[in-house]
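A lone chain, given as structure tokens: the form predicted alone.
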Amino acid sequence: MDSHLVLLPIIIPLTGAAAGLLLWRRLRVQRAWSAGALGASFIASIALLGIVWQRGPVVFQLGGWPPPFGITLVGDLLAATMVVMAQGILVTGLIYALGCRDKCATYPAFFPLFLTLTAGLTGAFLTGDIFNLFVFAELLVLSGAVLTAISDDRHGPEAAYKYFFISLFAAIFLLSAIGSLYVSYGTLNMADLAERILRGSQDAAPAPPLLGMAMVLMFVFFMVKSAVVPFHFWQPDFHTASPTPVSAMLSSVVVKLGVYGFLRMTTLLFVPYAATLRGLLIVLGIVGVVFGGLAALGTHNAKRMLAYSTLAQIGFILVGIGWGTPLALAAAIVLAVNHSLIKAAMLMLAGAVASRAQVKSAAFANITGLGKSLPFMGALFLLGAMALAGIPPTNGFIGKLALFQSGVVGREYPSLAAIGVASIITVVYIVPAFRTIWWVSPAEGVKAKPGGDRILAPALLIGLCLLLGVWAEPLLRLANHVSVWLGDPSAYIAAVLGK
């Protein structure tokens, strides 16, 4: 029965979305139903992580087909950790949506689409074959694009088109990679594919001619998904125009699909060629840290600033994956979880401030000084800024400290120095943003609206950022276990193929 547990985090939100559409005339019931479905799915994901951590991977073969045939779902330690992280943040996103003033949140399709996005992201983490990774990724794209297109922001449809078409090109890259790998090895099951690639390298046999192209195409696909420079250009517009509960999810957990993909590529699928991939990730990570920070520094919109800062924060994670040591991989996991919490909270706070402006917009010209009448929100934003900059006692400090320790242990001094200097840029753009909103006096006659988006969700996330900064041991222990697991791809192969 434990094997069926890997189905629940996918089936519950997907079924909840379908049933929610039937409740389109009763929006209050639909909202309660959606919240219950996502809450139940999150509980199931926690239960899955508990079982995986104690007993090992949970593998389910749909239709009873023996591996590598048929559709395989795999809840290993990496996938289960990513699912708990993603669904935990998505729960807070739904809480924010329940208390926000966006008109689009009252549309009958909003919450079913939110659940569909949850199912797509969860399925992409749990699938055991690369074709169904494509299927779940497309489900994620469609739901995210529609949620942005219906935004109250007049630029929503334009941003949605940009995201949809760049994702379409990325999907073509992934499909081409899938075809190349299938022609080369006759399988799409990730465990079987990894075993065949590893066996071929051990036998010193010449690599199939399409293997190199497949790696490049898949690498580009994950670069697009995680908005890695230079494939980042869709991200700022998309996150700025999206409804706040949606942009908070897109910039925090949806971009982690690319991080997950890079981890799978370097620790499972293409282990014989991991050194080359990791070297490229280090370069891209350093470029992302520098470019993302400088771009955030030059923006005039709080949500856009935070969207660009995601490029920088993802860069730190890529550097950790690129270093590739057990300690560096553990640091990358910690950074991924911590960034999800921080970025979701900060975007929610930016949206909450904008909801109290006379014209709902996160442009600094529109929200200057509005925070003076919102001291509690200002305290939350300041704590989030500290976490984003890596200042104790927040979880952001724990993540960056773990990364820098791994760099010192691995003697990665040049890249460590580069990201160390570039990380200072975070303080340079986040402090003026706080000052503009909460310290500068507003223009004469400008007052914050008495009501706006509720801040329960960001308050919960900031509280968790502080908790994981003061009591980081559970997350660090989990990250170390995930790192050890990633260091032994044969264990994943044996669990899936039953060897």
Contents of the next structure:
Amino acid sequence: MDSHLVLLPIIIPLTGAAAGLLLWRRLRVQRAWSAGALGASFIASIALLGIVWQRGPVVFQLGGWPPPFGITLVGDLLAATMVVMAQGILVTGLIYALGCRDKCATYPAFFPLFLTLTAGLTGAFLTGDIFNLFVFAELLVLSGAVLTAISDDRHGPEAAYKYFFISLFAAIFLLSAIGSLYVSYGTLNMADLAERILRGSQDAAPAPPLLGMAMVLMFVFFMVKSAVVPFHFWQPDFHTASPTPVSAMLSSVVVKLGVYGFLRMTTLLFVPYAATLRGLLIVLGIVGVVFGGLAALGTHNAKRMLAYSTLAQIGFILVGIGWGTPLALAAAIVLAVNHSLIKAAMLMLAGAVASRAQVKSAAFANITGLGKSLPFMGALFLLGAMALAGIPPTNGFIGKLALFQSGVVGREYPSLAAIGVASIITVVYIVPAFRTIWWVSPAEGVKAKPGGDRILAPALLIGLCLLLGVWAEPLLRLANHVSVWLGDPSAYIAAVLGK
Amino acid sequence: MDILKAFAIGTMFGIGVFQILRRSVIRSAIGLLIISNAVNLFLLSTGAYQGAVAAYAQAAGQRSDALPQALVLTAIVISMAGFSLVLALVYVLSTRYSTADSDEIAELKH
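Starting from the form predicted alone above, please write out the structure of the form predicted together with its partner chain.
Below: every chain and molecule of the assembly, starting with the one above.
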């Protein structure tokens, strides 16, 4: 019975979306239904994490086919942690969407699409089959692109086109990688594949010629998913133009799919070649931290600045994965969870301020001084900014501390120095943003409109940031357990293949 | 026969890449479709080399594999959904900006 639990976080949003579409004439019922479905799915994912924490990985074979022939769903500690993080943030996104004034949130397709986005992301985390990963990633991309295309911002379709085109291209890359791996090993099951690659690397025979190709193609796919630097160009446009509740999700949890992919690639699929991948990740991470920070400095729009800041924060996570020691992996997971909380809250706050401006836009010129009459949101934004820059007592500080500590322990001084210096850039762009919105006097006659998006969701998230900053112990313990689990790929293989 | 198939896939991929690099969004959308079909063909070809043996077979006498056909079917359905969304977006863009030139559909600079 327990093994069915891994199905629920995928099935509930998926059926919830289908049933929600049938309710398209009754918007209020549809909203309540969607909120209920996502809430139930979040509870199921927490239960999944609880069971995984107590009894080890939960594996479910779809249709009862034995592995490696059928599709396997694997709820291991990493996947369950990512699912709880993603669905927790998505619940706050839904709360924001319920209280926001965007016209697109009143379209009958909005909430069903939000649920398919959830199902796609959750499925991609939980699947143990690379072709299934492709299917769920496509579901995620389709719903994300449509949600952006229907945005109130008139640039929505342009941004959605860019994103969708690049993502389809990345999906083709993943499909080629799947083909290459299938040619070489004749299996699609991740555990089986990992075992065969490991065994193949110990043989005297040379590795299959398409293995390197598959590694590069899959790496590129996850780079596009996480918007890592050479493939980042769609991300700031996309996250600026999409409606606030959606952009807060895209910039926080959806980019974590790539992080998850890199973790799986270096600790499970390509363990014998992990050193090469890790070296690449460190370089990409440092470039991302520097480039993202500098690009965020030069923006004229609050949402766009936060989108660029995501590039930098993903860079920190990649450096953590690149160092690859248990401590560094734990730090990367803490950073990933923290960044999701912080970035979702910050984007919601930026969107909530923009919704109170005369023209709905987060451009700094449009919202200068608007914050004078919104002191509570200012306090929240300041706390979020502190978390983003890594200043105690927020969770951002815990994450950065863990990362730097693991760098010192691992004697990674050059890369540590690089990201240490680059992390100061965060303060340089976030403080002027706060000053522009809340400190500078507004132009003559400019006033915040009464009403606007409700700020319950960002308040919840910032509260959680503070809580995890003061009481970091549970998250740190969880991350340490995950990194211990990741350190032993044979346990994953044994759990899935039942040996 | 395998050589011919490989050349066909390679040529399709090449045409697709060339079309993707064009400035017109319509042409690049068509290029994407051609590339995705080239990859589908590649997937299909992994099931049976020389018409009989699966690509990864090591022992003699192993039979061809039907799984890639199921994969390709799924990939075709997904690419159909994706491509219809791409066409819809191209339609919206080309009417809204009254051009299909990707250099002129660039208002999201700041």
